[in-house]
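One chain comes next, on its own, written out as structure tokens in the form predicted alone.
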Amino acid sequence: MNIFRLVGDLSHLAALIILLLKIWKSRSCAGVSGKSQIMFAMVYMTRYLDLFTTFVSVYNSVMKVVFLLFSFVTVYLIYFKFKATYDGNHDTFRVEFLVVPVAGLAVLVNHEFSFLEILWTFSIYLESVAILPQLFMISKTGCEAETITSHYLFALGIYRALYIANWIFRYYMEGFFDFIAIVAGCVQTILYCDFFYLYVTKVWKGKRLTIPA
């Protein structure tokens, strides 16, 4: 553990936690994409298989239930609770067009031929494109995200950055180094870029964000 992962893992929790209060308190998912989160879901369901097989730390065991919880309410949310303000119309991504890749490129590309590390593999290219459709969702409306959505999609895409900087660190000061990590999370970051700038030139100056088709 170190300062970029801990502030990595509170920066990812922090999103979900923005998205999760606004749509309990707006009583609404609207311009929430319901196909991101569920495959946020995925990610964590197939990473999160070695809680019930390896034990790391107390910290460690309790972040992984708590992102699985989460995101399994959110899904609930959207998918059930508040089912009515979901916009299912405009978020029409072609997930399977990301997940059928991902799936092979995991079983052709990982570090071990296991079925845990071939779900671990998938979770990690998975989650390097999982933002597309919420991305996608607001582009194809033209519409303006909400100040809540955009501080939930500038908290994930730190938490992102942050892990990069986790393992630079870890390079240099443990020699490690993980190619299918590493390549898949700055795949992930760049496709934040542009929200990045959006979201510092707007945002923060008061003014709600649109994402240009």
Second form
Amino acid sequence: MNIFRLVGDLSHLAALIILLLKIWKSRSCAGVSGKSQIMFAMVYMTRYLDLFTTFVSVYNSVMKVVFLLFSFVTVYLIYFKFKATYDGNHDTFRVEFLVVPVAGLAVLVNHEFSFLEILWTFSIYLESVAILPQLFMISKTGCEAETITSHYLFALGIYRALYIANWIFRYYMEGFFDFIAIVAGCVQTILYCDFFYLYVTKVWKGKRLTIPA
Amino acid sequence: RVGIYMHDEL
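Compare with the form predicted alone: the form predicted together with the partner chain:
Shown next: the complete complex, the earlier chain at its head.
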């Protein structure tokens, strides 16, 4: 473990908490893409199956359970409890155009052709594009993202950017190099760059975040 | 060990 990965994981946890609190406190999931949240739940389900087969550390197991729990609760709130506030008309990204190619790529490009390893690879690839429906939704719904949603996106984007620092650190310190995770992590972070620019230039100056359509 | 790769990151 290193400081980059620890801060990254805490930023990831903060993002999940920010989103959950936003939906729970406002009793509304307006502006939140249910499709992205379903994809995040898929990411954690397919990545954390080793929860039962491999023990890495208490921290690792606890965080996996927390991420799984929070993502399931978030999906539950969006599609069941606060279903009436779900903005389905604007959450129209065709996720099958993401899931199918990602699944195909996971079968073709992976470290080892085994069940758990292909699911892990699928989850890594899926996570790098899972935020697209959310960014697409913000760019469609009049470009206005609630400030809290932009904080959620910022925390979520920063987590993977910190993981890149973690991979650089681990490469020089431990000779650790996971090509698949690094490439997908860079793609994921690049997808946020446009948002990061808008977040810093707008939200930090107290303005509302708008993503040009 | 999960396959060849032990994934120790979240």
